[in-house]
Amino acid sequence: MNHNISPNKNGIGVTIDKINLASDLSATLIIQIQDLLSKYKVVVFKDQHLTDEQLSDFAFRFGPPFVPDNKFPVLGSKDSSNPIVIVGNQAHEYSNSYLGHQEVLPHSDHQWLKCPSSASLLYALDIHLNSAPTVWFDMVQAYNMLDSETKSIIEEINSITYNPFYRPFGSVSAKYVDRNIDIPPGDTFPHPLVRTHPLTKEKILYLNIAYELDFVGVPYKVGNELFSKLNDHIINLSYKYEHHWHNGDLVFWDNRSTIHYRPSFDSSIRRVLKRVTIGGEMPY
């Protein structure tokens, strides 16, 4: 690839300069970008100038569009015909914008669905000073860094992530569910706690620390202690990439092998991005 490529020092995240994603992209270049995504999990493109059509066309070279099912709500599913979701604060010109300025806890997108998305892209339109960064955690390394005893314990466990959009918006935070007290609403789809990446074959700790969840068939006390242990492990993980946004940045990430986080920021600060999401498969 005849461009400047700058990997992050700890193995997650790579930045590519001097590439125009609005121009025709060769098959060789698309394959190279996919290889970089598989290796680094987060790919950053600088100084892009993309129409909505160009943004969507680039995204869907790497897989089909993620199409929300109104029976299982997700962020932006009110306008399911449009593949572009506005992630914005002070985004008054858009009829539907989401997430505002509040903290967004570490998560992978759509983990509560039968087929969670495989990847997403965020394109920065208007980022003002002192807005929030986005942080991605490498969940392959999160699995690799576990001790052998914990790996053995979690190998055959399935987890359930409960759909947060059945609760009032912003009311859900990381919680291990005691099914004897409260079972969150909505259909559920168990997924392996240790997931295999379909392209790289790597094992992934497939766990968010943002929503209500539990482990199938595991007693509450045991499951809650295990969740707390894994939660602490993730929070202290050094394998992460923190992106400070500038206008024209496009960040493309693997949603299978990462979770991402955004701290809160001042509600008066404008921060507007466009998100496009690529469909995925049932985890295994």
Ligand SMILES: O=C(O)CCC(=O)C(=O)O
Given for the second form:
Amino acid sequence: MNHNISPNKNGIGVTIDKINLASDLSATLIIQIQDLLSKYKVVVFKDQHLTDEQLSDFAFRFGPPFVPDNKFPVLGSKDSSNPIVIVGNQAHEYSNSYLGHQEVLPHSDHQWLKCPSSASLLYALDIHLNSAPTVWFDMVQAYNMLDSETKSIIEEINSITYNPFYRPFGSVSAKYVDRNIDIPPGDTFPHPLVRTHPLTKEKILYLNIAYELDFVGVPYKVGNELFSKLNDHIINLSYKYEHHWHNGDLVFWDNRSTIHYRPSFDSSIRRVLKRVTIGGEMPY
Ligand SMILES: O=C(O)CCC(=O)C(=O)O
Ligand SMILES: [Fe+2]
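Please show me the structure of the same protein in the form predicted in complex with the named molecule, now that we have looked at it in the form predicted on its own.
The complete assembly is shown below, putting the previous chain first.
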């Protein structure tokens, strides 16, 4: 194997080049990629040329497809038979295309479901200059950097992320919910605010700052203050990887130990990616 492995600074993100994911998938390589994903959380492959089948066949070496349950809406669930969702701003050209050009606040995919995705992939298909990057936050470091008092306060807390897809995308933003006033629609699935990574055994601050959420059994005022403190902590985190897209890039990320963000961009700039997500376990 003569591919190059280049870790980024800050410990999050690694780039692999001189590899062809359409043909080079030996067991040794798959295991090496899984190890790199566990260690660096975001793995970038350059210059790929993959059919839809090659893209999903690569992804499902790392776990089964994430299959949306029709009862619970998610991105692209209207066409749940297709494992590939288009994330793009050219909806008139691509059916099954979502997210337009608006800002997507920092989140982990499907955190509002019972079994969120373990990992996701985006494959750049049609990207023009100055479209938006994607930014991943290292939530193991987010946990590690907390003071010990906060660590002990959050250790036993479960949080609820309310599913934003019951309402039009973009109409919901980060908010600590006051259940005495208004409970967002839909079924909810509480998860530990501090989850453990099944492979690395590391502790993770499992919190998005994109949607409505609250902490189970915590009075509103206390929960709201805690959320605001954690929110500031995450925004100021220096352990991030920012990816500027080129056609043929494939980015594979650990959806347990990271959250991701995309700024808004000029709607006239083409930005089309294919996304695949992998099924995961109930967080613990
Ligand atoms: O468009 C992006 O960069 C990220 C979109 C996103 O959140 C996703 O595909 O899960
Ligand atoms: Fe996402």
